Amino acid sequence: MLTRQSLRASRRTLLQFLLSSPLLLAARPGAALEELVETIARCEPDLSPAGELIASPADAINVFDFRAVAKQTLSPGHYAFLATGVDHERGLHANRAGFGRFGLRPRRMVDVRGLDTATEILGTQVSCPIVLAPAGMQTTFHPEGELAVARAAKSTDQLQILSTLSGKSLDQVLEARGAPVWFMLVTPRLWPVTRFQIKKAEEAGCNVVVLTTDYVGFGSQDRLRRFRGPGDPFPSTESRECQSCHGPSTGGRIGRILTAFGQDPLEFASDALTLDWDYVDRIRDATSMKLVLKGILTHEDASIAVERGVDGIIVSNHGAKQMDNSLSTIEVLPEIVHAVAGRIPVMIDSGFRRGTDVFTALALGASAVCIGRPYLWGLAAFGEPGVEGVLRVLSREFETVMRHMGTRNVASISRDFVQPT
């Protein structure tokens, strides 16, 4: 049986191997050195750890150990949904890999005592430039799902966006975290509905409604539709897993009947969420609250949210898991920055599970990080606890990160401290 020492050696052993090998870039050096980067991503993956799991948050050295926990705890098919992306999967190995193309350039005598990790994001501020992103039905991992989320929140000062398909309302997540969280819209293109949304979110307390733009299609979740049999995507067929933990759903019921209509439900779907300007427009003069774009990935939407008057940006790709495209969020995020000008916070999401990420993008401009899948592993794995220990892993990285770059606080973090590789 192979140890985790001697695993990392054959490892070693094959990338020196590919290094030195006088054929990898003799034919087609361009496609050779992509293909040494993808296997390196591959042979290098952000593995659970060997032996035992943790037993407590307590004991996690990184946030990985937390997804080896919820591997074990959740179903198979609970656990295919959190983890799939979508097609052959390349968007989920970009966002990481992306990471690879930046060096940080570190400054050294720097006298970072007192080092502070405060900022403050929209008018709302927080401890640490790291924000939980939305994410669905996260009662689907625990039962107290958002609201276990929300006390970890509060117990760590973070900043909450909540997802319109919360699996707890609105009103208990705001009693749960104390304090106003931020409210992701996934709206169809119909006024009444979409004016409800909004109108709920602004009484309830809400500061930031963030519009999410990249449910224009649905790709395909191979690995998820195992689970859920061979039909159409859209949850119209659902396994005796899905039905027998949570019934049939309203998207299943939704889809039969679309079905039995001669509608494809997908395209159904597809066409009620298709979004373009003047509803951002119309959105944007419904509310008091500020108005971020979640889901920008070029320099031109972001320049045109900018003259539309939207009040901030997400870069996001939705953790690989609407398209499969091969660019990471953190290699798009300079372009953004640069259109961007300053005008606008610049938020980004997608891949990030180390103190290191999130320097490298608060380095490249961006004015906070949002993780998803890492706080969904520590909800998995231990509830609320669970959640509090991902943060404070991760808050603990970035100031580690911090110390070493001689930067003393979130403002001094510039592109100063990172290149291209």
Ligand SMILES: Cc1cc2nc3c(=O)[nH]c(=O)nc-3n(C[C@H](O)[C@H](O)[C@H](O)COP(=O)(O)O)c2cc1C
Contents of the next structure:
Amino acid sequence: MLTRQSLRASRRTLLQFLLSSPLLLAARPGAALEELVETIARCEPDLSPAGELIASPADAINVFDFRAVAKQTLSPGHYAFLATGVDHERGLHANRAGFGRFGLRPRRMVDVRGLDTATEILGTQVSCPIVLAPAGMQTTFHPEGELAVARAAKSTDQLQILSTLSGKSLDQVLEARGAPVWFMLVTPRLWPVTRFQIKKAEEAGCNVVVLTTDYVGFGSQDRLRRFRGPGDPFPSTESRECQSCHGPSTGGRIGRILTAFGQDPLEFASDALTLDWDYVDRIRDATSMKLVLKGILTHEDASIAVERGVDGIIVSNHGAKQMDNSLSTIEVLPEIVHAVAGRIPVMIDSGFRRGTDVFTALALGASAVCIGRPYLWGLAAFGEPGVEGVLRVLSREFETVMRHMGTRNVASISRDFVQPT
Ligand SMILES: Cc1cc2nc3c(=O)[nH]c(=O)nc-3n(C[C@H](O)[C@H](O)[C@H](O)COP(=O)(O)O)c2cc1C
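Alternative state: the form predicted together with the named molecule, after the form predicted on its own:
Full complex below, order starting with the chain above.
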């Protein structure tokens, strides 16, 4: 039972949380952008010739071609929101460097005619084990946001995970996708809010709820903060464009987006963002949807998740956007796969940019790989065709690696194909 006082305290806490959100960014060009671009380039070398931008998704050679266009298209503040990690960006670097710790062992003279990349994840059939990770406020990158992504997922027959912080409503997205999406839940520790969101997702037709476990506050977003104006909590609004999204009404607007259902979450606000395993039990028992935990990084937590009857895990460090100095996800994948021992599917994200990366994760025991920034680059660069372009580039690369490795279908990819270097 919520008293008026606890409701007021809860509202204050939620408002503080919302105000610290990276969504509240103003575009503020300057030296910070140059530094950001340099940092990102160090973490993810850009393979496109300097200064050359692709004119259409069909021209893309790899996913970095979309990033180059996104960088030109977005305001510096929005590009910073997309690109940055936290602290010294060691996590961004580690996520890419981790792949260098594994080498592939191809088999020869295998008949790979009729090669098939299709697979199934928790009852969802997909054309390829590459999944669109949840990302908040995709309208930041393109006006069509999550709808463009849904249409691209539909045309390529791939799985979309929709963030609670979606810029478009769940119903709109489901209509655009024409099939169930997985619903990613970020919730304050306040049961009415959690139950409300789960029920809405369930009634809308989602078959899986993905609980994000690392949303316990924001890390030290040093670089991102340089793009915020003075006088936080509300950033300066240097241009009309910024004012339209970051004006004084932002708290309410973002608040409504928090639920993704047009409800004002301040009515339900919580005094805590931290969840615990009992809360996971409560969510599991309150829904017929399958429950997946996103953000697991240790074998200890993976084992508890299995014991608690969770249906799947996404090994993720949030694309290094929450905390720095964690190991790369590809490095921790083996211990988690070992702990889970095939009882539930293990998925993975953070730093996946090539078909080879996807193959490596599958060989180490992952059922599928989620991508975040690459499809957001595509979205920012060209809208729906850009997302589709990114998915086609990565699927094509994955198929090529499967061919080289002598694997005819996803089920035939095993631990025998990879070895630590
Ligand atoms: C702009 C942006 C917004 C994100 N928003 C969310 C979110 O709302 N919920 C969530 O669980 N993860 C969120 N993530 C993390 C992604 O789901 C995913 O874990 C991460 O992007 C994977 O790393 P990658 O970007 O290197 O592929 C976000 C990531 C980015 C880049």
